[in-house]
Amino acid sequence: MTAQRFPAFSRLLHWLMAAMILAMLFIGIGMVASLADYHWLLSIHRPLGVAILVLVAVRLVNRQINPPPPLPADMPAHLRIAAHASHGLLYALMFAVPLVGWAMLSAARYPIVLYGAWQLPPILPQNDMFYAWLRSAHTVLALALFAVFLAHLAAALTHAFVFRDGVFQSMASVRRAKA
C-alpha cells in the first residue's frame, strides 16, 4: 500500500478540473440536444473551455514541480504502463479539446467572449473548410475525453475497492498527512 499522497494543491486542481470537465462535456451534449438553451449553454461553454485550458497548463507545471507519488512497488508492469499512458492521454486531450474548440471558432470568425468585452484573439484565419473539419474533430476529441475520463474513474474505483493499494486515497484523501 502506498503511503504517499498528492500535495493539497495537486488534489484541488484534480478535483476542480474533474468537475469542470464533466460539466463541460454535459454542457456540450446539451448544446447539441437543445436548440432552446443553445445560446445560454454556449455562453458558459466558451469561457469554461478557456478556464480548463488555463488550468491544465497550471496543472502540468504543478506536476513538474510536485511529481505524483510513486505507484505501488508490487503493481504489475502492464498496469503501470496503462496508468502512465492514460494520464498522458488525459493531459493531451485536456489540451487538445479546448485548443481545437478555439481554432474552430477562430475559423468561423466567432468571438470567444471571456467576460464583457474581453475576447480571445483568433488563432486561425477564417476558413469554412477548417471550421467544418475542426467542428467534427472537436466532437470526436470531446467524446474521446469522456471515454478516457470514464476509464480513469473505473481505474480509480478499482484501486479503491479491489486492489485497496492506496492509489485512490493518494488523490481522494482530505485528511492531513501525519508528520
Contents of the next structure:
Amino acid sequence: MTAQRFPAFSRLLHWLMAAMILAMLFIGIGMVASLADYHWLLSIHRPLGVAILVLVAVRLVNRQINPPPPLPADMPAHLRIAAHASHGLLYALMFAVPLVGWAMLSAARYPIVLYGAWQLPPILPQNDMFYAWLRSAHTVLALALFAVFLAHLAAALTHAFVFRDGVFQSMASVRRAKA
Amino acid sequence: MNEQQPPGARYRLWPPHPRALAGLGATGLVLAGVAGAFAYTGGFLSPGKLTQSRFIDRFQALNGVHPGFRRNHAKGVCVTGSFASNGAGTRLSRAAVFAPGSVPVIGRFAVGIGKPFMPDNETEVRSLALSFRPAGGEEWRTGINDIPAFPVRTPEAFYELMGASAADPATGKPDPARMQAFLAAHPESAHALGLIRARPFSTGFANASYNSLDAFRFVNAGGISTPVRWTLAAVDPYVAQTPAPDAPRDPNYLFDALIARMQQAPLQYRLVVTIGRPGDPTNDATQPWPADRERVEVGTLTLDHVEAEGPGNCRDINYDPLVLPDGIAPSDDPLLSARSAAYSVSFTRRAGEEKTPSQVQVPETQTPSAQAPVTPSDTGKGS
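Go ahead and give the structure of the form predicted together with its partner chain, now that the form predicted alone is out.
Complete assembly follows, chain above in first position.
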C-alpha cells in the first residue's frame, strides 16, 4: 500500500494550527456576542491571531521544503481539484483573516496590544470608512474560513471513513514517516 | 471486502455501500456538532441573550438612529492639549504617562445622551473623554462623567433602566410605574440616583469635575496592584447651576460657553487618583468609596485647543475605557468589559455611516469682542 505520510514537522504545524484556528474562530464569534467575556477574549484574540499569521508563513515555507505526499493515484480528477482548491483557499484565508484584522485595527487607530507594553505598529493610516469596510471583511472572511474548515473536516473524515485511501492517515498518524 | 477492485472504485459512492453510508453519517454528525457549537457560541441559538448588538439596539430604540454619531454621548466637541505628570503616580503605576514629563492628549467634551441635536438645557450629565498618548505607541483612553456614582451596577441593569426610561407608546412619556419597579428591584440604583441628585450640576463643562466611576487597578514597577478610581478636578471653581435652565436660549449654550472660555485661556484639570482600601468595592460603580480615602494628585491636564468634530480628530476615536497602557488594568467591575464591547459596536456602526456636521461648531476666527455668550457664573473663573 502507498502509506506515505506528511513529514513530522508538517504534521506538527498542521495540528498545532488546527487547534489554534478552531479556538480562534470560537473566540471570535463568542466575543462579539458577549458583554462580560468580551475583554478577556479580545486580549487572547489579538496575540493568537498574530501567532497564526506567523505560523502560516512558516508553514508556507515548510511546504516548499517538505512537500506534501502525492494524493492516491486512483483519486478522481474532480476530487483532486476540490482538494487543491480548498487547500489554496485555506492558505489564502489563514493569511487574509489576521492581516485584515491588523489592518482594521490600524484604520480605527486602536493601539494593537499583544501583551503588556508589546504592540504592533499600524499598517494603514487612520480612516473610519476603511475601518468599517475592513471590520465587515474580517467577519465575512472569518465565516468563510469556518466554512472551508468544515469542508476540510468533512473531506478528512470522508477519506477516513468512506474512501479509506490513506489520505487521512497521512496527516493523522503520530508515528514517524518512513523514509 | 478488500479484494481486487478496479482503480478508483473506492471513490464511487453509487451504488451506496452500507459501510460508506455509515461513514457519511458519522461525518455528518461530527460536522453538525461543530457547526452547532459554533452557532451556540455566537449566540444564534439564544435569542434572549443580552449581546453587545442588542445593547446598542436599545440605545437606538430610545434615542432614534442618528447616522454617523455615537449611540450615546452623541453631541460633543473636540479638544487637545497635554498632560503634565508630576511623577507622584509612578509609585502606583508603571505606565509611561505617569513618569515626570508631558504627553499630548486628544479629548472630547460631550453631553450624556444619544441625541446629537438635543438642546443643551435638556441634558444633564456632561462627560470628558481623553486619550493620553505618550511616546512609544501605548495609549490610555478614559471616558469620565461629572456625577458621583454610576446609576447601575451591571450591564443588565443598565439595559433594564433604558427599558424603564423608554417612552410609553400610548402616552409618549416614560411610564412611572416601570421606573418604580426598576428602582424597587435595584436599590443600589435608587441609592446612586439619590447621590447624583443631591449635588447640583455645575454651570458648565469648564468648572465640572469628571469621575472614572469604574474602579481600575494601577500596577507599579514592582508588580504591586492597587485599586484606584480617578477624577479630573476642574481648576475653575465649581459654581452650582441652580435652578436648571429651562428657557429656550442658545440650544448649544453649554458648548458655546466652553468654546468662549477656552478662547480666553487654556482649561486646566488636576488628575487626582483615589486609592481604595481592602474591602472597598471595585465591582460596583454605584458606590462611591468613603471620602477619607487617600488621594494622590499625579499631574495637570491643560486643554488649549477646541475644534468641531471632523475627520481624523476626536470624532473618529472610540474612547473605549479598556484601551489601557501597561501599568493600568481593569478591575472586576462588570461594566468595564460591557462598555468596551458596546462602544465597539457603536463605533463600528457609526464609522461606516455618512457623517452630518455636529451641532457644535467652533467659529473660524474669534475676536475678543465677538465671543459666544458666556453664562454669568462663568465669569468668576480663575485666569
